[in-house]
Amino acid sequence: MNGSDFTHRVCEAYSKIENPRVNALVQSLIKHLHAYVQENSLTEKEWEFTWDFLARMAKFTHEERNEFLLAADVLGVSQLIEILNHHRPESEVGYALVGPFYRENAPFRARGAAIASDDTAGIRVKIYGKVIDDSTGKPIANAVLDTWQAATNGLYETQDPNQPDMNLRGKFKTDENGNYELVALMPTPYPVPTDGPVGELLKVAHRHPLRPAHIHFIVSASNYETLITQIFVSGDDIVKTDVVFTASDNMMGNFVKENDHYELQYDFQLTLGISTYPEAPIK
């Protein structure tokens, strides 16, 4: 029996999956995996390394970290899925991966409130603007902006025992005119975790582990497609070599220095559609 016949045999064994979409996905997965093995003449030692690498990834996956999601991010898989599913040529704001540090149930905060605790180090930035319909330009009232970011030490609050719970996270609602306002930290670059198997991969590839300075946003409203995006700092050199391939021209923010703080005016455009919410890697 040759390789092609064997692959056909395996596909036949999984051909009775009743859900058509699941059936198609499993069949395609088998064919592509088998093709990879055959095209590269995978050796037994290389296969042993593969399953050992995956087993070590599992050891680094827990409630506060998902090494598998991190691997998908640095290999460009996560952002490719967003590109394929959320083509937004009519919008000024691009769609981004949710990232491995999104946490569910962030607290709602009053308009203009800060997401950073008073003792959190860093320069503040006032972020304000509108949430609007991308086809009509009309403001969207009661839209929810779910935002989170890393501290100036490069750590999210779940990684840093010195930060209070839910620090640098918060939800805000737009008013009747679609306006929102909040205070965050001026974002700074930070590295993705490199103490696990993903870090080994980046080292072998001679890739730096840095993410450009950014702030995460999930913007949602009833009867609109949920927007997951990130705002990057215009002029940041790391944008072109973002370790997770997310930063792009339609996610740049013009942060303006105003005395002892910065200000950013930024509008979000939503597209009519089904309102859904991403699964949070951190519960």
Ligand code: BEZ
Contents of the next structure:
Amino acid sequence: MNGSDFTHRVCEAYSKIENPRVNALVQSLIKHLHAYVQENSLTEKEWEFTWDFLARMAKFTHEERNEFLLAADVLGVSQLIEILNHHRPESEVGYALVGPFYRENAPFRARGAAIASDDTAGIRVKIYGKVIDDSTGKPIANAVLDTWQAATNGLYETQDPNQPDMNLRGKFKTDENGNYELVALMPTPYPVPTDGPVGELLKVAHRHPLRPAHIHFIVSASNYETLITQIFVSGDDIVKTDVVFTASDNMMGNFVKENDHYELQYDFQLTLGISTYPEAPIK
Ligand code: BEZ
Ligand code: FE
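Having gone through the form predicted alone, I am curious about the other one (the form predicted in complex with benzoic acid); can you provide its structure?
And the full complex, kicking off with our chain again.
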């Protein structure tokens, strides 16, 4: 039996999956996996390395860390899914991968409040602007902005026992004119975790592990598609080599220095549609 007859036989064995979409995805997965093995004439040793690599990824996966999601991120898969699922004009804010550090149930904070505890080190930035309907330009009242960022030591609150619970996370609502305002830290670059198999991959590829400085936002409102995005710092060189291929021109913020802090005016556009919410990698 040659390779392609064999692939056909395996596909046949999975052809009775009732859900048509799942059926198509499984058939396609088998075809592409088999094609990968064939094209590269995978050796037994290489196969052993592969399943051991996956097993080691599983060992690095727990409630607060998902090495599989991180692998998808550094291989460009997560951002590709955003690109394929959201087509917007370049003048609108772009969609970004959610990343492994999003946590649900961040507290609602008052308009203009800080997401950083008072003793969190770092320069503050006041971020303000509007959430608007992208077809009419009209402001959207009661939109929710769910934001999170890393501390200046490069760690999210869940990775750092020295930060209070929910530090650098918070939800804000727009007022009747679609305005929001909050205080965050001036973001700084940080490395993705490199102590696991994904770190090995980056090392052999001679890729740096850095994410450019950014702040995450999920912007939602009823009857609008939820916008998942990140704001980067215009002029930051690392945006060109973002380890997860997310930073792009339609996510740049013009941070302006004002005495001891920065200010950023930034509007978010929403498209009419079904309001959904992403699964949180950290529960
Ligand atoms: C983040 O920005 O939080 C992130 C995204 C992808 C991989 C690692 C971290
Ligand atoms: Fe991040």
